[in-house]
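Given next, in structure tokens, is a single chain: the form predicted alone.
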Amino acid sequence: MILTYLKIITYFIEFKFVRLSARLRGLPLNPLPKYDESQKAVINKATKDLLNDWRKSSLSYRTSQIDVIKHIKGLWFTLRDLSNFLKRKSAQNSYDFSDDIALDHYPSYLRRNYHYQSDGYFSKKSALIYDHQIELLFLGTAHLMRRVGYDFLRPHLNSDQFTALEFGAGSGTSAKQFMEVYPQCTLDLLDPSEQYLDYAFEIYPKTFNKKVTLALEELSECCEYYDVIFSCFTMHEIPCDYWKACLENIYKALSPGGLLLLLDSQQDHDSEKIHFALDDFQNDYYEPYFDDYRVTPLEEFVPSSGFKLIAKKNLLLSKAVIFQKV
């Protein structure tokens, strides 16, 4: 618990020097949002549920030690990229990759730098410094609201022992934490980026099973079955108009009453208190799809692929979403 709290001050921290860094460098820095009364106290108590349900969750699963070699790293190459990031987001430039990036066989709408990040999905550059930024945008905790999220599947279980696949996996971060919830796990990761899969297997090596280098629309063409198939934070970097299809591969792929759990952002019908957020997220950090997500609630269009909805857990400005196979 305490190493927590000492992550969150970490980052809180690194995110203020990061911000005098860019200052002090004359590098365009946009200016923080001011939020009133009402909205602190949103945000406040958001963070104060989280907290409290992070101490209960924590009880159930061994907290891994901080990776403190791999933390400096993250720091260091976020430092180093932050005038290129910076430029880029002053110039809302969203396709500018290095020229050595193949981009022909991703799906079109992957081809771009969500978030202003270097190099989008595709390089094993991006993939070192993408956690560490994730988490200085989330003042450290990203973690928190995944672990909390994860464990909420717990109830649902029928064995320790099951076989799950992660899409969207990326630099594989979320699918560690997964496994340090569930050890006797048996984890696939997927995502259509084979730079970020390799690193992913390089920084945790023999904790996940396979990797699948498929985009989510593809997922037909891997035949295992799962029990769970889950996401963090992938949908609503997902155009709706692709979900159904995504959606009904999932379906086929997930064994007989088999679990489907979605991690994400909150949508407007979750709180209207939340909004404010949620536009400066959008406006902040750009997501190509935020508006179509943010207004195409989860638990109305994932039912409709053959799934009931069985549980929802609200966790800061983000959200659990669990789904069952019938």
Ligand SMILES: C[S@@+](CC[C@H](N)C(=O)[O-])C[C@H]1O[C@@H](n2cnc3c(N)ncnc32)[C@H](O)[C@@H]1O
The other form holds:
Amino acid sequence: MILTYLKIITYFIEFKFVRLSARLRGLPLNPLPKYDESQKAVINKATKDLLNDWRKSSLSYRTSQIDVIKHIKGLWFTLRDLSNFLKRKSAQNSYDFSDDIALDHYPSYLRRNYHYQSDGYFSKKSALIYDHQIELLFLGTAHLMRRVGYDFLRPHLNSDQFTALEFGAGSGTSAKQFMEVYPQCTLDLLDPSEQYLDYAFEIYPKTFNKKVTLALEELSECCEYYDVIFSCFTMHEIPCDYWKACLENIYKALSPGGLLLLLDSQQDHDSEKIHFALDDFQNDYYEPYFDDYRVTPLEEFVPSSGFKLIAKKNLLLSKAVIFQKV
Ligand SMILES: C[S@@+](CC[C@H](N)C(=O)[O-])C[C@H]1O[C@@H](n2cnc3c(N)ncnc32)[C@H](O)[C@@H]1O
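Next up, the form predicted in complex with this ligand in place of the form predicted alone?
The next block holds the full complex; its first chain is the one shown before.
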């Protein structure tokens, strides 16, 4: 518990430090949003709820020690990349990649640098920076949201030993956190990015079962194999036009009665009170498909592909939604 608070404080200080460093270097930096009292109250309440949930859920599993070297490397590369990143962001250049990156075999909607991050999802260095940036963005709470969301599955599982697939597994950190919550599960990682999956298997050796280097809509030869399929912060990065094809593949790949857990940002219908935060995220962070995501409720869309909504929980300004194959 103390380590968790320490982690949040560390990311908060680093967040301030990264901004100070940008200012001192004269880099283009957007001002932080200013919230009124009612908006602050919404965020404070959501944070308190998450921490309470985390306190309860953390009793059911052991988390690993903090990897200090990985953390320092993440901060170091984030600072080294800051100038490129902020200049690209200021120019709103979402198609800027290093020369050696080949994009032709990726789905066309993916051939851009989400968040204006250097090399998008297509280099190992970007994977290291990605992990650190996500925790900086959420001020050290991303791992809490993930673990509480994963633990939310527990009452719906028949056994500790099950087969699972994470789609949009990226750098492997969200999958590693899933393995901490369910150490006996056999977990496959799916992502179109070969570089991110290679990174995941390098930094977390002997942790996962296998890599599936594909976009989810391309997963065709997989039949009734997985008991659980899940994703974290991925649905909002897949254009809604592809969701139907993705859900068809999930449906095929899940065993009868299998579970689908989607952990992602809340959407407009979840609460009007959080629209200001979704607006800020959208304004400050380059997310090309977030507009559509906000107005396409997962709770309505997913059941139209043969799933039943069985549970839902808010996690700060994100949510975990569980569906079952019927
Ligand atoms: C925001 S990252 C999420 C990474 C990780 N799950 C986390 O919690 O931080 C989104 C990931 O989804 C992957 N992705 C994008 N489109 C996808 C698709 N159609 N099928 C599977 N993965 C996809 C990207 O390559 C990227 O690694």
